[in-house]
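A single chain comes next, written as structure tokens; it is the form predicted alone.
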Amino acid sequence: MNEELLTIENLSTSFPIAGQLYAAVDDVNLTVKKNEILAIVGESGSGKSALAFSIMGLHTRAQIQGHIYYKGQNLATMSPAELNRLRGNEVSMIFQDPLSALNPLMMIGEQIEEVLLLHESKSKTARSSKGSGQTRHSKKFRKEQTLDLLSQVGIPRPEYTYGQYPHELSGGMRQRVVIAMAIANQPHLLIADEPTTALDVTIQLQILELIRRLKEQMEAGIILITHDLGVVAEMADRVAVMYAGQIVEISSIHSLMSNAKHPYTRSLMSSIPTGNEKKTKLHVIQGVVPSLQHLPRQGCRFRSRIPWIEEAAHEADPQMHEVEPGHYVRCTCYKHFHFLDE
């Protein structure tokens, strides 16, 4: 399907530091379609979570500029009351740290029921799975829905988990609970911010498979934020590579994996262990992502980490260039990039 759920135009999110504003998200343009997974990938500090929080309207001190259109409505200009009606209902988010996202003083069942109760008007004719004809105003119905959600996300004993507190669950179980809360009202747009961080490999695979299955069942658009290109290769339909607050490359997953262009994208991909016996060492990206206060605001933001490329290879004002249909790359330095050990 080609229906666009989300269109982001020239979005900048700036935070005040010592009396000055610094953009953590800088002139970002993106679209998310129905029934697709758009992965946003980059190192820690690239602005991925800041972008997600901007979409959800969760920043309290940031200055937001630009447009965030969800089904034609500009989220950036909505009032807090309007955003509250939308969040958790049509647009939901799976947070990176499930322990901090859950209320330690409330039972798991109560927290999921609270999400259902806040948005109960969404389903005008909702009926329980047992056909009792009770609406979502019914406590009994909400409990049935909560147990069903816990079952959907693979929790083996929903009735028992319903009465537990967050600290009594493992990391993987808490992540499943957070996912259950995020999908409780069958959102059309789901943002998953590093949903497998700190989980062991087996649980990671289960969580990712769950997200993929939910996308297919709900035909939702999903934004998957991660720094793991292995996850991206398995899950994404399209990929946006983010560095220092900007999108530096965006394309379909197939085009990116077979024909990555930007030096940052290629460096990330070369840093992944491949099992290739001929490759004796991993590529290491020099330096680190600059802090907000020290971000270069002019020229190519990646140039300090690839000093062997001549300055003339970079654009003074880097733009996105379409190198093939649907595949865009920022700055002309991609034409001159090579690894020192090649």
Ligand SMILES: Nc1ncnc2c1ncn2[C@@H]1O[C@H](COP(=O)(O)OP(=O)(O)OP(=O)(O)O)[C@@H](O)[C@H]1O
Given for the second form:
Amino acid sequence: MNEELLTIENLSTSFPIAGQLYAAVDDVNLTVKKNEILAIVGESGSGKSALAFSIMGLHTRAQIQGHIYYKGQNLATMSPAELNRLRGNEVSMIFQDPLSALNPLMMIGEQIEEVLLLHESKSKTARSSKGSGQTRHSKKFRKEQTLDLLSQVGIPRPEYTYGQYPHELSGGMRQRVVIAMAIANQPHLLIADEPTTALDVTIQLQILELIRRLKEQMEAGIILITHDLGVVAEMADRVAVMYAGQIVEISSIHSLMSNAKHPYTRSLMSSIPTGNEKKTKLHVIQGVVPSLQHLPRQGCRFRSRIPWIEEAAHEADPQMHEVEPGHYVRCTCYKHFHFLDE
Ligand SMILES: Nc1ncnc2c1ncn2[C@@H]1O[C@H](COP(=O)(O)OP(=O)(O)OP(=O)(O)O)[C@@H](O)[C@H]1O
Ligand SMILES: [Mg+2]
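Got the form predicted alone; any chance of the form predicted together with the named molecule too?
The next block holds the full complex; its first chain is the one shown before.
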């Protein structure tokens, strides 16, 4: 069951700023298989959403280079009409900003029904047992499915929310609606960009369980973008760590948890409470990913965060190194990095 669903090769996404192009996603390679959750972690500005939007073909002003193969078809060269057919049907996304994904002038229920209607052939196999026996063209059936979806994402009064408009809902409720829309057609590939950030813990667990069910029952491939390493440990099969537009480490969750190599990954991991807090002193210089125009483009991009590592430890042009089967790390500096109190 290890069939590749998505293969990204040498993907770079650049934005024009003051007449010049700057890459927010820089030479990214990754795969997502059926029945697999690939988590993408990395601090704010590292390019996670820019990568997700590139896969979905949603950038309007970006220059995209490289290949994005979905079931063997290159999304990067697909016509807008073909992409549209795929989006929201086989491939869907939960957006980080739920308001931007909703139409302010349409009732919540209508918006979800529209998704179901647009992709009727898929919604025929819908999950709602209540709806079985009714034709897929029936408005009543679609309404039942919509109410069912709203209750699956933890909306307490689905009938009431069905008739509400986006501005009438709280941020957390809107996020749940966006999640309902994204899973309405049981996509084969789901990109979830910080899907549970605005939600309280109980609802968060419910949503993660839905995503896991989508993976297991539909053998969906899932890209889960999150800041929450607890969620990663709980959900991911594999993890890609991004820093300044590049993947700096990619591996199975098991290998990453037991043997993280890149200094950035190790500093992230050390922030997970373990009970043994001895190590958590000073790992790397605190900071943020520099803005796009100021990203270091030459050498190891993480260099300035670990200035005590000598220059010679870094590669001039950092490559990915396989440290265990399927576990890759960028730059040779990982060999010289140690926590100050190790
Ligand atoms: N449309 C755009 N035009 C210009 N720059 C952009 C655009 N979209 C993103 N960027 C820049 O690209 C970089 C990566 O942004 P991105 O939104 O992908 O980060 P992220 O990893 O998703 O961060 P966060 O965790 O805060 O969501 C940032 O420097 C951002 O300012
Ligand atoms: Mg983002």
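Take the two forms, find the largest set of C-alpha atoms that superpose within 1.5 Å, and that set is the rigid core. Numbering follows the first chain given and starts at 1. Bear in mind the structure is a predicted one, so any value in this text is a computation, not a measurement.
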Once everything's superposed on the core, is L149 shifted 2 Å or more at the Cα between these two forms?
yes
If you line up the core, does T161 shift 2 angstroms or more at its C-alpha between these two forms?
yes
